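Starting off, we have a lone chain in the form predicted alone, written out as structure tokens.
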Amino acid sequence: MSEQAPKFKVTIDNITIEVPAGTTILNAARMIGGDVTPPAMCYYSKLKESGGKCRTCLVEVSKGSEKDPRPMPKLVASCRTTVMDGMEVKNITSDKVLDARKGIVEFLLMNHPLDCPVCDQAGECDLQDLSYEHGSEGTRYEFDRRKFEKEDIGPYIQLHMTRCILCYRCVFTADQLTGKREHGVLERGDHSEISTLLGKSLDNEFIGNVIDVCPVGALTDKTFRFKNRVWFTKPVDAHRDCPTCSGKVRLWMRGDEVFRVTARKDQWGEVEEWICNDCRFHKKEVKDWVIEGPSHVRRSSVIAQGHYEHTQKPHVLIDKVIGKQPVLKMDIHSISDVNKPEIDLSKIEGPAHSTDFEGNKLLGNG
């Protein structure tokens, strides 16, 4: 039998946990969770060689570990520094990894157009999430940005260079996961840009996932290109028999009609299981899968509008790191006075309406 690898505890913005020899930074705050884990643009779990790239997660190590207790003179890259026992680390309750983040979104900014309003990565991008939370308000560049042609790297992909912050996320997936690699980083510096090698598409059957690892709207799905809002979709569970991949996606559907399949994602925004192009992109119809249910979507998220979940359990809300008490969110249905707590809105399809709560339309109780 081999032996279990030892556990060493880390102490991350005041909460301490215990895991295994050899884990990240970052994967030790996954474990906590919450705003206790620092972002990550470039990262990516099930890519090797990944992180150390874009530089969000970096963080303030105060104390090295138990056997030498000096802390590390400057920030480190959280995905690429592994723990050791006794260390201490803190992510938001350090000045400096703030101000070191804010100035980082500045910069991964500096050529990235502002054209959310017609990319369709909006409200599910990375990099929206991140300047919102870190990000200033305005900008000192003054110089001319960057600016590429839209490129067409296959059938079903468009690559916007323009928006691309060089992660290398699609690089390291078409080389790990398809073994045949066609496109990557040209030139160097401040010229490098992501393209295929003298026009060569991308054509392997599992070259679809590049768009879903992509933190920005740089690789779109020309299949989905303006045609719907994620947030007027409703992402549900979905499965079919396929016999090259998993068959086990996401459906972004509004009524009966499929407007995208993509892989499912967890938590972290990370595919949990890749699938192949054909269930991507050629399989748009109801028929063709079988419904799970809906997907679990974050309340913050603005794809929640509208898609109501039942949650069993009250959410706890650890202020610990800020040095509160944990706070209960209150249940809406059990206090308020307006709501009908006999109604559930899980149950309502779509938006509630005044309609739902009058007369023999109560829907609590089947």
Second form
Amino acid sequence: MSEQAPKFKVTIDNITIEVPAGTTILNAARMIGGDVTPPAMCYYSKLKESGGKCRTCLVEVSKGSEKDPRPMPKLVASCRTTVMDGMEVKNITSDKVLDARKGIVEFLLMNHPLDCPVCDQAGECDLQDLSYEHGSEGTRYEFDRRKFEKEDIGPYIQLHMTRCILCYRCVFTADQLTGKREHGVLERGDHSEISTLLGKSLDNEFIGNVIDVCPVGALTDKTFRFKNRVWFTKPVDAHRDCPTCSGKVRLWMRGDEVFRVTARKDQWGEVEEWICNDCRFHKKEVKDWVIEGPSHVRRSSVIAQGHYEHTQKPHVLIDKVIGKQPVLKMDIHSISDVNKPEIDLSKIEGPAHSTDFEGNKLLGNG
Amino acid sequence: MGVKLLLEHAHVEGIRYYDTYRKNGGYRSVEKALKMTPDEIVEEVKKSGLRGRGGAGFPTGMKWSFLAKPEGVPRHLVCNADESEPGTFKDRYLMEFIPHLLVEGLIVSSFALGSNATYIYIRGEYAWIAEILEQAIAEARNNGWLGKNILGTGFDCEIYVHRGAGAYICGEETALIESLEGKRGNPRIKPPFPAIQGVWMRPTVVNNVETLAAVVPIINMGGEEYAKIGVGKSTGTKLLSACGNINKPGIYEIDMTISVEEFIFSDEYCGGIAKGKRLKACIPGGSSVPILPANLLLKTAKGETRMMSYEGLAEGGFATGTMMGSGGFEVLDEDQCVVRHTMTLARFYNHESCGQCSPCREGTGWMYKILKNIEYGKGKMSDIDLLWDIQRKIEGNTICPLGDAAAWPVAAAIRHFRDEFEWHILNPEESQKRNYGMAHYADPIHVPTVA
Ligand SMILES: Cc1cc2nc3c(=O)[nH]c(=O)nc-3n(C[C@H](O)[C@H](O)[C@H](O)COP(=O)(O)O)c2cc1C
Ligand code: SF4
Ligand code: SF4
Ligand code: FES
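Return the structure block for the form predicted together with the partner chain; the form predicted alone was the one displayed.
So here's everything in the complex, that chain up top.
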């Protein structure tokens, strides 16, 4: 009884696409891809009820639908608003959106500790990406930032509440993967905090996934803590026969050492398949895994900065949409020795060693 | 004397109890309504022009007609008795002194909407009132107005009182619904609206206490008669809780044909400004609505007398007008400091934000901190524009209207009292010792002649 869902035509930043009825504006934009896709800090397609909270994905609906062409009076959260037939949406073509988004980024950063130099998430942090792409250089906030004590939630996960942006993704993950309401939000307003029931540690075989869904460094893997920087490790896809989960993971390696195990993530930074704690925290030997090969990094991440061969950069639409070329705000190679452009990470035989980055001791081409 | 519909018998000895209430014509509307069809009742309410008394002023009949009625799915009526807006205390008076009026309104409305289980969500701090209500419900039940097969019509109805735990945000209808379900009181992301998916995902109507009480006179006198009281889209009577620097703070029922000036200065209502002081400013509809200086409060920007009605108070939009809101009428005399007052409100919204969405969670705290600096002589001139920009970035960008409610008072204070803010900043020491005072806030406004 497969009834074809009716198709709706929606135009986002002057690009028209047909999507099944019931699709959200954000997901329609993701189908177009590139710059017209609004940033999403709280929505997670694999988590029911997620989204609507961070407000980074706000867009302007300049035409409601073919039937009712009135524009919507306020900006709407694209992750929670479904398209109508004939709807016209403005994202990067709307000054109102860009202005509001700048404000949202400022709000999100206002109480953030900006301790990126000591944060394990640095290099793969959605908040870093967001502020780089949509924020301003400075802050107008002149007060003390909010602070919380670090807290261990279980033997493998550390909660660094000070860095949390209250996206609720971990709450939904804990609720939906573990079937219990033991991990949630205490208090209210700007003193809200993530915590577990009576501060109890969560012992559930899937709870480690909260680390992967966290867009910032608020939930980190204690077995990886301070061991390495993301951009010095090389992502490798691997699998094992796991009785609990699919066993399909991403290993973050350096030499023959497995530093970290995470789920594989798609181009939107979302986990493809949840993995179990055993795979994540206890299988840290190469012999535990069947290596498939270097991961395809489908985001412009810090890994891509290393001229990583398997990078697929998102296509640029900005010139089509507003007739301007994107501006490169900063070329990381001009200020950092890390990931030297002349070193082609993917050409190194096997995973990279730190010695590969030293001076001019380069491979063949150096 | 204006017309009294809700408080008509408020001063009758023993009106809180069933027998006296019944003797004074109580429960007549139930007898009448249960002989009508639910749709006819909704039609009467539509004709009455009644607008929601909880703050937003949405037409009640229209709200009722949006209620989804899927086959086999229970529907619910929820009475919003969370009343936590600073300056608003009218529902408290109704429930405390004439609880049967609310119970009566609830029975009629439940019948109209098909709700067999109706809830009163009352703020936890009204602990003794919850008991008064429960007693009234028990009395109504003992006399056959609640329970099974009411008046032999086959209609079953129970009313449950649910106590909140002291959060302003639980007055927002979807946060209230979450809280009623036993969850954290976070507002829901809309759509879906409660009329489609409310309590336990069932179609739900949420109405304010005063709105539901007003259904009683509407049924008794008929929607058309009710609509003749008042003016324009401000039909019927409205309860106002008046407070601040006035001679007679309290609850007043007005028909919305009087002027703001009459309401403040007449002996029948507030009785003028206390201690012979002068009127400086007023927040006429609860803490969320824009504050107005005396001159714009009494006269509109067009130079006309401002009336105490939905339209009258809103005349001029946010640039020079304000809102009826929830009817919390707060009067400030010449000795009051608008900066301090704005800071107090900012602290309230900061404290009450649920923290779900970033603009409200972070922005409310930021505004409060800046206002505190200004109030305590540590402000900078650039702070005023910064405040303006923060409120602008909160407004309209949040999940629920609490963000707007936090932004509006700050915006209005800067719009109309900017020089008072500047004076605070330029005179950091003097401003700790005395207030800016009356300044020009009551001076007649130059009205441009229209060609
Ligand atoms: C932050 C916030 C607090 C609110 N508090 C109350 C309240 O205490 N009582 C109330 O009746 N409505 C309150 N409201 C309005 C309700 O959301 C809702 O609009 C109202 O109960 C509808 O009833 P009405 O149509 O009869 O006015 C509040 C709204 C917001 C955004
Ligand atoms: S800990 Fe991380 S995932 Fe959880 S709410 Fe905070 S930022 Fe989101
Ligand atoms: S606007 Fe404020 S109170 Fe409303 S949902 Fe957002 S954070 Fe919560
Ligand atoms: S992603 Fe839409 S509001 Fe956060």
